[in-house]
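Just one chain is shown here, as structure tokens, and it is the form predicted alone.
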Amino acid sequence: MDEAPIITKGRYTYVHDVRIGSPEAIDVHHISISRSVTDFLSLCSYALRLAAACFPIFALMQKTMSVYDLLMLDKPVAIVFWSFVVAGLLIRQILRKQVKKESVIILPAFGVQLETVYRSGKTVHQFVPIDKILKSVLNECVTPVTCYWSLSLIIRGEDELLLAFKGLYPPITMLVPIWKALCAAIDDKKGADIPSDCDNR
């Protein structure tokens, strides 16, 4: 039975896209995250707290007369204004580092490309040759406050696992189709005589 091309669960959306390539089809798996109204409200709350924290800092800067005069901090309205400006700049930096989408692009004859797209528009690519990938694994990660699944690659000559998704924590239902596709690509490269770890899963 074929996997569903699109899976939506909570804030995460998984899209499976197969593109025609040479010599084989390119298997593309995207996972994106959408921001909710709750996220926006919590961000506004965070901005207000930052502005409140900046207020006493600007009030203390009144002792430095040159900065005091430059920013017109003799007026309470100016202190409030500059507090919100600083809070806004900090929030902007936080938002720029948030991950919008992560992709696993499988090129069966060549390797796997991991792609991360940030909300700032920055895109980071990492390519791993297929002959360096020993195995793909699903790990259950447990922390004191949460539990989540991660998809990793075991790389020849590396001591640490390579995470496929570094900024997102998608549910297991979205990771399984990607894991199976990675297993199939790795097993095809190794040869059909080697039993697959993905059988009967």
Second form
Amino acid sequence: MDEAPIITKGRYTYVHDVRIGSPEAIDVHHISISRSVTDFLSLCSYALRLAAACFPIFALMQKTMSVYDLLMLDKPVAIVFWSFVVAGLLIRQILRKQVKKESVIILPAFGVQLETVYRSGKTVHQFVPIDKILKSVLNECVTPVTCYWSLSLIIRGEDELLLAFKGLYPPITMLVPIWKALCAAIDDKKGADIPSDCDNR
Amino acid sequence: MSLQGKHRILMVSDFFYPNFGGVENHIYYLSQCLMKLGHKVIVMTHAYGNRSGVRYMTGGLKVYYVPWKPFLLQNTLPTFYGTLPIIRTILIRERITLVHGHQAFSTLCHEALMHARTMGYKVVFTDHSLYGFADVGSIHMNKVLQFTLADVSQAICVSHTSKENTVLRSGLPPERVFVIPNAVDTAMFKPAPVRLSNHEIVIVVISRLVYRKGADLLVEVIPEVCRLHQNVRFIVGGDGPKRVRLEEMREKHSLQDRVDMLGAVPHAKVQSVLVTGHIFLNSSLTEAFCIAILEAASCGLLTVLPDDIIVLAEPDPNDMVMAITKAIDLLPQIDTEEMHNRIKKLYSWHNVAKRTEIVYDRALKCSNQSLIDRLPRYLSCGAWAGKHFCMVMIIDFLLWRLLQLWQPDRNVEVVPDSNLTSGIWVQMRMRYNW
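Mind sharing the form predicted together with its partner chain? What's above is the form predicted alone.
Whole complex next, starting from this chain.
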């Protein structure tokens, strides 16, 4: 197995891995995102703001409510404590949904597997047979505030493009080798199909 | 910076294809001719329905349809600072050297020029229309124009009348305003191969049937001309609120067999309508630059240009009837091919592009000025308005700096120059040395 080339740009890291497979090598492309100090600081500010939003809600809770005595909401310290607990739970939910790594695994002549790994440890897989892929394209996506590159697959019979990276926005320098590998795999499959059609005549 | 004198231009306007009109045509043809001269041109407009994102047009003209919904008459909702992030991203990723805004009525144009100046880019503005001074709408529009043009590098107007109007409305020094007339696609507007017989004279009118285009004058002129000249027939193309008046006139004077109402005529079919006529009648009360007259002259119609291919009249029915009579008398002397060739030489988009290039070169030679040096220009816009404009620019500057801290310029990826096959919608191929 060759040494895996690694590219790092900003918070994104790209690793190209070639694994021994049968009958051909399996081409694996990973892109992962690291946490930064800015992330930590913004999380802290979110937590403080959420706690501040929960504070008046708890403070306005009526004495007749059953949780009032249970949570001891008559004491200001308890209100502050429970506000931070709720904020913490909400932040934890947000963090669990954050994407840690996404991979594109090209299985020549079979298909393409897209994997998304979340910070909670959950992994989501999606396999697309090679016959269903018409083309792999690099798109410029325009939003009201920004413009970024995305790698997509055009699937036969489907109206919408399938994004290869759903949670991450990696730079174009990392998307280009993956796009080239996908194009090569799709073109190889098309080239292999033509002689087999001729043989069947 | 531009390479070997070539510029990277961002054309900005709310008005672009698939919307159809004079401004849209101007931007498209000018962009195509500038690309032929070796410049890089990008167009930015708002999304039209499902048409959102990046599109490529003929010759590789890249168009950004930014998903800001139009709110009134195809104009983007004015938010002052909402478009700053996307405009900054486009300017950096496309390595733009100069921003060219079109049309005073376009809010996206004004915002883009404001943000471009804040970020230190040179800007050029082209005004395509004439506006009044007295009504409430015009007063507000003129104030907005004054704000935008207070700090513009150069301005372009499509006629000398338009230049006078723009200079008076905005207070811009006349020496910073260039006059570059519009042009016409003479390859598309050609005369009929067989000259029409003069047995029956056909007068063609193609315009929006609204007050400003003089539809009310037509209601009085057409019956009078039909009464004076029995061999004259009218073809009226176009639609609008005044169409009802023309239909009523037709019924009242029993002119159904002499006046054909075609309704809205798609631009692609205009030439086929023009070549069925001998004379083109334009009754507009005001026009900054009437491309319709050029299109008609290019098709060989005598227009009511140089004195021998145009007959002018006051916006008065009697004067117009006399002018039409004069035009009918001049008809036997008209050579349609010769007229087409003259228009081809006088009004060409290549010529417009070369003249616009000179304006760009002049704009790029203007000195770079900091915010402190630019603020006095806004202060001179008025006692209260000047201070207000300065506050807007200071806030824009601060927001830009915040944006630079949050997303530094180096994090915005530059788009590589791609080789595109010319023609219709293309697939982009990129070359990367990996």
